[in-house]
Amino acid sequence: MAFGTLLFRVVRMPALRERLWKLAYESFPRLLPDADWWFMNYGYEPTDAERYQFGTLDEQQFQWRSRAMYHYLAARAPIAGKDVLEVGSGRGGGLRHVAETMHPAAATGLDFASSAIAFCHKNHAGAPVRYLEGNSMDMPFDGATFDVVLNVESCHAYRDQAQFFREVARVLRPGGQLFLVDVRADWNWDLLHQWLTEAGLVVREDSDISPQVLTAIERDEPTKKALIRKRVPFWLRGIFTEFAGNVGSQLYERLKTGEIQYRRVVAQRPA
């Protein structure tokens, strides 16, 4: 528990904040280099009337949750015939699950961690899906270029996020939205919507889905752990507990007290 608080002060400090992520992200795959390894999101267990109105997944399929995450986010817009942009691509199973069960027009992952996007080159290669290593505050591509923005779990990450918020709204064309699920406490809630409206953003959606993300790390927990005796090395394990937000690590505690909340945000540019 030591740990995991010394890691909620540090994520308060962008500098620190965006240096641990990125050492994070970049050593995961290293450490978990699993083809199938597709996901580093909390998971999501869907309700019954979710399952009905977007469709059910594969549930045995390995971290259905974890894929779940992104199909009951991106269900929501709808994708068909859209151009759409993952920020934070990480892995590429969430985007690339999007691109072939939902059939955008293009689906473009962008991501910092080189590691990562070399992953996906390595993985997902033939599926319809870019992927891209960029700077989320400083993103290549010209303005009004997609319709859709994905961000799933990453935007706590970044130094700047205001910045990141300027970008999204740049580069989402005019009608076009922004869908976002992420954790943290509500003081850092109040300020997202402040960065949302001063990049000129309209909320349309703001859910909490805390209760669907702690069931889910319940669920998941034998998996986890599991996993964790099997490939990490004993002494990062309390480390990777702590990331991997396992029953009794401080995000779960947090959450499960409602110090921190996951929630489910969908920002337009006005059209």
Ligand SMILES: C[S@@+](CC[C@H](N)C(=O)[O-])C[C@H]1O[C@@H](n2cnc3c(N)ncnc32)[C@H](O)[C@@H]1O
Second form
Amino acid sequence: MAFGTLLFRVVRMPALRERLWKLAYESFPRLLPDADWWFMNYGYEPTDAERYQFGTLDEQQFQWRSRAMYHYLAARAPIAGKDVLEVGSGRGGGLRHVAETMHPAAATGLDFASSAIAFCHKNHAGAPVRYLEGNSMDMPFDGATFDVVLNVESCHAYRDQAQFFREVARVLRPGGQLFLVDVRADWNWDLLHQWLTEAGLVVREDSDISPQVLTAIERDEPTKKALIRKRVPFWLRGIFTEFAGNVGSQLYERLKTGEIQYRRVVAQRPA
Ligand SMILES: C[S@@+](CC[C@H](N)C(=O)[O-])C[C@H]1O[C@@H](n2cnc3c(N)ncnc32)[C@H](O)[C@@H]1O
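And the form predicted together with this ligand, for comparison with the form predicted alone?
Complete assembly follows, chain above in first position.
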């Protein structure tokens, strides 16, 4: 069975899924220690309207479309002066971008991969962000601590997503909001809505942003391919191409046929 197909089967096995992702995310910073590799999402091509409303980014910057995934998500939130948490902060660049350009009161990144947190401490030292190791399903924070929770391409990997959303509802202040982007199949989006509602969160927005993600994947293809050839060890390239969602990967093909959708969801803890 192709590796990509296997990945999609594992989606239905939460305990195995969590172990696999943990293994992968612990390994990445060790296998790819490159200090300038700040992001692990598929990228986002902003629309003209978004460029007009939320400003433009430096499109010459390395991985600018992955940065755009954060920019055009967080710019929808009231960030300035707020307490912001990102769950699944990965290599830390997204939250750093948000902290440096949108000026929250405080920014906290949480990730269960200790090697990702070590990467952040080393490569984002001096940035106005604190990075902590911890699990999304049992967050090391008091209740009602944050105004905004960000979650970028991460929660599909959690063993108990219902518990994650209960944790989000707990750590958000009344009126606080969750801004989430993720990729999954229809049945799985229905479940996500159910979990949000059961946690006491009210869905304010649910938008299919697959076209923007597909465009980003297609436009980034030459750069990503060259990057993988240059920086990823030979024996890892096949697996990495699937993880990176390159053109031709299972992720790309399923997104293209509509079998899975990439969506942006905003949910709020009632005031
Ligand atoms: C695809 S990466 C995205 C990273 C980052 N958000 C970005 O866009 O670059 C998913 C991240 O979620 C983290 N993660 C997965 N399961 C987690 C869990 N149960 N608790 C906390 N973090 C988790 C992984 O370690 C990884 O860093």
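Small disclaimer: the values here were computed from a predicted structure and weren't measured. Numbering follows the first chain given and starts at 1. What we label the rigid core is the largest C-alpha set whose atoms superpose within 1.5 Å from one form to the other.
Relative to the superposed core, residue 234 undergoes a Cα shift of 2 Å or more between these two forms.
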